[in-house]
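In structure tokens, the next block holds one chain alone, the form predicted on its own.
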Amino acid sequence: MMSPAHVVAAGALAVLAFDLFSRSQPSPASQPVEGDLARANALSGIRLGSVAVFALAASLAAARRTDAMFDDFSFFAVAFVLLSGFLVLSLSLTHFGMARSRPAEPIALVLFSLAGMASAIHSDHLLGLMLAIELAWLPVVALISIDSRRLSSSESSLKAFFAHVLASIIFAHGVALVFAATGSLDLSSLSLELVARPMLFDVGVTLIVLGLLARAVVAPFHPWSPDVHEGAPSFVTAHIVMALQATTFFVLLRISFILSPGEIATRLTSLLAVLGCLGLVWGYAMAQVQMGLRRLVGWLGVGQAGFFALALVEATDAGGPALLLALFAAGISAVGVLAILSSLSHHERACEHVGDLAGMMQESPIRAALLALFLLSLGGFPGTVGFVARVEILSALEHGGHRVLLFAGLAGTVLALTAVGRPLLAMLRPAADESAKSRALSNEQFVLALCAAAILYFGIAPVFRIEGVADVLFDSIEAAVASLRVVR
């Protein structure tokens, strides 16, 4: 039976084939309008979409059925995977619509990049796990800078680039470490407590994990985020932060269950310890001084990457279940705020700055609620699902003693709800001109109402124990934790 990897695989194989033979050869005479082109991509995106939907349907059904190979911990971690890339797919629309690019090709990279996360998931073999993470990454460098108009893609798919060369580099020498003292390159390698060479085997771990934090935009290794959420279009934005990010994380969680408890795995509690408090910091300290709009998301990304990593020193107790549902409070989040964005940025891309915002509360009071709502959630404010999930990553720290990182994740919510109190009241003040205005498309309305329900309706249930959807997440992240504590 294939496996989810293959089935998204071969659904990019299906799109370029569909794309190859429903071309038409247009004849010499017959030139282009800019409208009629917009008009043609954005329906062949629909009709292409259309296929990597189903796909990913099928790469579902897959992992349901595979019970052998999927634990419940692979299958929740495929299915956000898989709903990300729904998302992500839904709001590369507007790209396509633009007429920016043709819609094949990109939509392929991103159904490759989803088959490199579902192999990487449940890989239980480290240089298939390197292999999966190539092919995971190596489509988004390619379509970080698929917007050859502009010149800042080019620039973060660059840079974007070098920081996936460092990772990588960093990642394949733990590997060969950990193969020269274990003799072994299976995951399972990580977890022995005696070995021929324990002083290579705990460098060899060490930079295995600090392989995928590179990856995880744990700070010091974030520099390049800020400006691929500067340069990539939007959907791509999206797929970085929502799917390819909580893959990252996704590996991290399994690895730390299966270390054996020890003095390697000591080191690297205290390490995330110290990476996280330092992400906190960076993070929300340089987003209350950024003028742009996708720079802010960007540095606000990388402290909420610090409370990943806050959340994985306490992986195998409260930790894990608060990681799970902090990475999807957080990529839901994003995601809205990046529909927002693209939404505001149809001509030419008009809303860039913080100062943009102003007069958006009356041109545009929908749109002003939802992006207040989506920045409230990252900020980790009351009645939202960031809030819900903040508050089980803190618990998790005040239960496992650790005060001096429950103090710095509480100063760290402080300075998240400063920074995106900015754009708020930017939205609140008149506008300075009369200049165009852009309505949200049917595409990232769709995308906007799952993610501002979502955001909602996790977070307010908890509160009232309303009964339901929230108990299906809230019950598959228990189980799926509860699978990696049967492995270890």
Given for the second form:
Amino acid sequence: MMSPAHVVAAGALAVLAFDLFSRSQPSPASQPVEGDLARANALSGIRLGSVAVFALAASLAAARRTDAMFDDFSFFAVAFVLLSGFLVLSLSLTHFGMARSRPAEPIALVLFSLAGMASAIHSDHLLGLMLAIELAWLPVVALISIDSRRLSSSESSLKAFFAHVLASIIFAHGVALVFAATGSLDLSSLSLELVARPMLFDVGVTLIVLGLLARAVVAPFHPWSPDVHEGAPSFVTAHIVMALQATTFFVLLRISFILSPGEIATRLTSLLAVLGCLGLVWGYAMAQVQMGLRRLVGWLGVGQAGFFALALVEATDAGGPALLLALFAAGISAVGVLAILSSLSHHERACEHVGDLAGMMQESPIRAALLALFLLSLGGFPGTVGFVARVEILSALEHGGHRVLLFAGLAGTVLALTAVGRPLLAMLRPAADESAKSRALSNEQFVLALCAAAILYFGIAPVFRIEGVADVLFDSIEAAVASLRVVR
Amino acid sequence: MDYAEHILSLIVALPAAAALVLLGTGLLLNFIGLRSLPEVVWRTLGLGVTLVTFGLVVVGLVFGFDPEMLGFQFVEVVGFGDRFGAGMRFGIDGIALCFMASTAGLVPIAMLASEREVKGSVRSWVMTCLFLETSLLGLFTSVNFLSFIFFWATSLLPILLWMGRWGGLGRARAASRMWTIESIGLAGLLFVAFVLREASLDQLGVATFDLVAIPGASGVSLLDVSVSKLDQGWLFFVLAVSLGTRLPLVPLHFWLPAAHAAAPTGLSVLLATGFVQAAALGILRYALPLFPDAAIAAGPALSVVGIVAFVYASLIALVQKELKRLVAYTCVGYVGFAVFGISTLNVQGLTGAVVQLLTHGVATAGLFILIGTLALRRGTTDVAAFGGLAKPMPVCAFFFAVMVFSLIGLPLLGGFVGDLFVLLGSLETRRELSVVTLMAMVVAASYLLWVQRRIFLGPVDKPGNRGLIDLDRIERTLLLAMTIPIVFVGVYPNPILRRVEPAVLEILNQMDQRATPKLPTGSEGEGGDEGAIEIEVVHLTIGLGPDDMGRRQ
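Starting from the form predicted on its own, produce the coordinates for the form predicted together with its partner chain.
Okay, now the whole complex, with that chain kicking things off.
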């Protein structure tokens, strides 16, 4: 029976094949003008996107049917990744509509990356995990440089590539050392308590975790991330912050359960706490001084990653569910912000700086309100799902007796709120000039509506105890973590 | 559905629900190709909703409230949030009732006062006002700490929007300062919430943020949680600082003068009343009963902070050249005075602080409206630009005098009652500091009287002040609506006292039950512990007949 990864990969191949056979040769006499090309690309993007979405839906069905291979955690994680893929593909239509690239390659690359993620999530073999992560990452490195008209796109792609190489080297060394110590490459070998060469084993496990943290934008492995936010198209950034980062944390969560309650787990907890605090403070502090909007979102992401790392400190207790909820919250909030930025940048005068938001409240109040909502959720403001997730993480830390980490988390929240306050207040200022205004496209409106509804609904539902979809999410999270406990 | 049982949630939700309905109607009209609702309709409907809300508060709460009953009334559970121990729990005591009535009454006044300043985006402005009213009323009614934090945070957004979008010069800087300090306050509140939640989980087996044990909900409350003296100390400190950011307590006040200077008139009205009262309510409702030992220990320090704030703000106000900033420092000073009243931890002091927050809030709000009218006519709020305005604007001068006299505590005006009770309270427990307070009151009175003389008395020596038009009908109505309660409370304060006093007694009872050393009652020399509360009751009834006294005791 085909796994979701196979189905998604087949979908990617189908997209490429579909594009190959449906491509018509333009006659030399009639060179298409830019507007026609954009329309053709957009239509082609919709057609191929439909194929891709069909592949995602089929893979989700496959995940549900392959019960034997999939525990609840894997299903939750794969569903999460596929949902993010759906949002990313919706957002990518803007890119194609602006005639910046032909749609088949980016869509196929996104699908290949999703296939790698789905594979990594339920991989039970260290080498398989490594290959799956490579498959998830390499298409993204190519995607980052897809906007060939911008130098920053190529530059950031190169940085992401080097970061990826560094992470791969660390991870590979870790795998090699664990193999040397245990003679096994099974993921379950990480739980061995008695090994022939414990020193090698400890170093190996630490390197594996560090290799994963390096991909998860946890400080100090983060410097490439703000650059990528600045250089890559919005849909690629959305793919990175929602799917790629989340996948790494899914794997880390699984490994945390495998390691616990061993001695190495205790030592890694200290490492996670230190790196989490570092990322939290570093990311949010740097976000205070960013003038570029995309870089600001990037640094907020670094701070969020610090929070995720803190959740891993209590991963096997209340931190696990908190982490899953936080990944969901941060993902949809960041995608919402990126969708807004995408919608504001249709014209040549792109909205790239905090000051460019001036006048937004008058010119387009709905988008201003939505951007405020997404930013507030990223900052952990009450009434949003970001707040609920943050409460869960901080509660888990307090419950685990980590009061210093609780202080750090609250300090990080203050920094995050002050950082998101700048664009919020900038929107209230009057515009300096009558600049070109752009409307959100239908695909962007769809993504915005979905993200805003989710942020508000899941932010308010727990307070008012509204039953329904909220329970489905929270119950799924509980079931996912429970399945990890069973495995342990 | 029994609407009487859900009166609080109805009142809290009404403005926000109306805002959403108005928004939906506007969008629907746009969608089907019709013209959107005209601005005047938005203004009228928005104002109508706030008036209906006020009517509901008066009819449903003020008339339905039992002043003899201790504890919270109209307690209501909206949803049964058990995920975090959160959930909407509504309930009011006499203090919250007074603050609610004041705020619900002042929101329409604030809207009318700001009407001429709001140019453009009227729909957004009306929605902002309505959401702000919901969040402020939600703050007063929350008897769950997490829902209190929820409304605390959500009340900030409409205020920032109002200031940032429709404010004057320096609004960006003011909004930025406010956002920063409020973020710190929010984090502090969350910290206290986490610690209390964990303590309740440990001790009661249930995570709760409820202040009232509600059958059918968690069934336990935070008052069942015992906190060690050491923990109480720093939790009280964090909570006081967090709430002090909004009060605002010196030295956390730095955002307020800038905010008032940049804020439109209507927003200044609400900043001086509902916003401040919500923070004070937080201290009375959460900080004192939950951490009684720390509150008793911190009493002298709080007194000093309050007095320092009062003196400092009075001295700074003396050198202000801009009217809005001057009145803003007046607010800071009188908040310090209220904190001094709270720090006495006796019935007179606490009641005086509540009445003082009510009446001084209304008086400073009135001053802001008057300054707004002067700014509208003269184009400036510099003190030096005015002089001799009593001739061209006698009605304005009259209302200004009423507000100033109330602020300095002239008998038969509202301010006197609050000041009197705070001083009575302080004479029992902080006798030495009450002398300093009296001196500070003289300084405060002197600068207020100076500013009144500078603006309204003397010759009309500036050409721009000649021929200024006096208050129009709407302005007179607004100020009359604010003068009536000031005079009413000054002449006949008992209806307020009868409602505030049981709530204060309940707070002190809770503190007394939870505190390790029993509260100093001030009655040790008169026959022991049990007489304390009765003696306080005698102190607090002005002009009540023997029947009332007997019934209460």
